[in-house]
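Given as structure tokens, the chain that follows is alone and in the form predicted on its own.
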Amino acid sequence: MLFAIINSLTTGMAVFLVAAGLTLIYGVMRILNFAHGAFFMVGAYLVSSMVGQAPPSTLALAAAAILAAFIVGLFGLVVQRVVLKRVQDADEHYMLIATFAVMLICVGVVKLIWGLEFLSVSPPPGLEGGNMLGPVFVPTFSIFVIVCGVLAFLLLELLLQRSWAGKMLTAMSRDRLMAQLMGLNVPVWMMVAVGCSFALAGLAGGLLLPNQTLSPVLGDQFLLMSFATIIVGGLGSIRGAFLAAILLGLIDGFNAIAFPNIPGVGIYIGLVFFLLVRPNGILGEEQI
């Protein structure tokens, strides 16, 4: 049971990472992004090209997360000049159809540049091995993840709930119109967030590297429960996803163990239940 707990916190703090960006920029441009999940590959290919398929070191392979993040997060601030920004006060359904196609061109270049192989990484030394637990052994990669989401949702709550940048954000995303006649900038911090939503995905691609198969179809399995996650927790609220992500995972895990035969199925039944339940999430009528 502690084991399967365990394992439940690494794979929600993992789909946290993901969903992060994705919740973001919801909250700030009510945009479900299709694209994201393809850009958290494009940051993974990114960081497996810098290491290799053995990172030095933790260090080496965090500072090679971060510089994928700002590399994805300018791409990024490319997609919000060219196709956001042309169809954004048109019907959502464009939006939908934009990042989708967005998307596409993401998952052609990435075969274009890497290839169709599947590539692994080793977790690089310090991150290999594990510890522990009691009875339990517990991977040390699996401590990482769950450290760094913990840290992110930390982070992501102090600048948007006490720096004036994440004030900025949160009345925008109240009220655009108003806060753009009481002088603030709308196009600017719209860039902004986009920028970050975008950076977000390329940094948990990198931190999530080691362990995972590189292919093409890699930010397919993270955009799906991505989706639940801000779904369940309420659609743009960083607070509901990070609950979502934690709750997804030990309904995950604990499936794992009681139907091992037919693995996420206790992910549809949770999303399910929710929507019946409390179809605005968690906490639904709280913004980013």
Given for the second form:
Amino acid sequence: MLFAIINSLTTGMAVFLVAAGLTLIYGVMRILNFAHGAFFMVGAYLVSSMVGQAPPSTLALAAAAILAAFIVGLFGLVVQRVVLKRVQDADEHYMLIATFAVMLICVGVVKLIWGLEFLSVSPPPGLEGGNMLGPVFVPTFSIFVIVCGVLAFLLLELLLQRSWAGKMLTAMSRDRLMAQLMGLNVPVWMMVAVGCSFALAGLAGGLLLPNQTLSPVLGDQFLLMSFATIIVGGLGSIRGAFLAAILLGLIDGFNAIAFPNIPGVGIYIGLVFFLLVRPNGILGEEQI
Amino acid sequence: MIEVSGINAFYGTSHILHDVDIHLPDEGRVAVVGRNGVGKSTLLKSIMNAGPKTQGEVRWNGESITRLPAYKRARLGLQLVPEDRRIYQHLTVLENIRMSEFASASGKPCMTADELVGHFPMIEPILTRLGGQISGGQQQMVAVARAIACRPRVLLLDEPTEGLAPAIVEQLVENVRGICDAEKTSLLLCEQNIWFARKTTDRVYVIDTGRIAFSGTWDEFDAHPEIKQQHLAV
Ligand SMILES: Nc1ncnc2c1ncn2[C@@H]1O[C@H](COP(=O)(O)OP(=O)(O)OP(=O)(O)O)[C@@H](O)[C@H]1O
Ligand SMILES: [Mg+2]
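Rather than the form predicted on its own that you just supplied, could I have the structure of the form predicted in complex with the partner chain?
Shown next: the complete complex, the earlier chain at its head.
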């Protein structure tokens, strides 16, 4: 049982790491970014190229992930300038199609650079193996993922709720018109937000790399889970995404034990259930 | 100061303003009055480039600013207090006011909280409250205070008296006149409250279904009672 819970939390926090950036960009720009998973994957590939298939140490992995976050964040700025900015005042459908196109291009480029074959990366020495917690075996890498997820959540909350820049970002997302009237350089703040969102995708890709099978479809798996998470949590809410990630993680874990022959169905049943009960998400009214 | 010439404004395909000309002289105080839905707010938003699509020209001290985005106009020293106030609920009153520092015109220091409280004693007890926890009247005061905090050159007020108690409206007359005198701020006011408009401005434009129907001093306005009959009576 405990083992199942730890497994669920690991899944949940892994998904949260990806969903955080997705909900952030929705909160600020009101777009569902289909390319988010693809850039998550780019982060993972970048880190795998940096550390190889056997990362030398936890520190090296973390450093590579941060570097990947930075690079993917820069890609975000380019995407914002070249694509999103042009369609931001157009109909929502154009946004969706535009981000979908970015995703296809991104996946195509990944295939060109890193090829089609599956790649797997093992955890660095410090995160290998595990410990016995009473009768259960807890993989160290699970603990690492959970700690990263919780840290990311606390840091984002702190930045958005307490710092002046975070408050301005929130202000811009709640009322962009007034922000402009107050003299906020909205295009620049948008760039910052998009850059942060993409950087989060890159960071997540790097941190979650070990134990993943790296292939050009990696992005899709996480994208679906992340969309479910931010929809259940309430679009644009970091807190909601955090809660929803834990909930969906638990549902998925329960699914794996109770119905091992139909894995992954629980998430969708959960999604439908929450949509019926709380169509705006758990914390739908409360945006970032 | 501000010269609006031949402005046409649109929301989608509906044509709201028709060839509107407005002149706001340096340190001038001008009112725009008109019934509900004739385009007063649309005019102010067009001047800020915040919302409607516009054709025509807006000049600032003789220079065309027609292409500037709203935030750059704010930084020139134009501050609009929108009719719906738009106080940020997740920020305290003081933080709402501090936000206006983004618009502070070149090097001019913004007002300190004390200075601002001098103009608006009403906001002193609520400075640390969240924007979502103050009354509608208080929100209106905060909206005006926030607009003047960084000493704009022009204040655009959209129906500031709406929803205020008579005693507070009288207070607001003193506030607005005091600020414009002290800071040499020009004022463009959209109002339905003729009494308030008369007290705070020297000239008046009457607007009806998107067109200017009259412009002149308040004395000239009074000399033509039929204007009131035709364009303002409900
Ligand atoms: N966002 C919008 N989209 C479409 N039409 C709009 C929009 N805002 C205003 N309108 C229309 O434009 C016209 C002018 O509206 P505006 O808000 O400028 O009037 P107003 O003179 O400020 O009225 P009030 O005194 O009620 O505030 C109205 O007919 C209104 O229905
Ligand atoms: Mg109006």
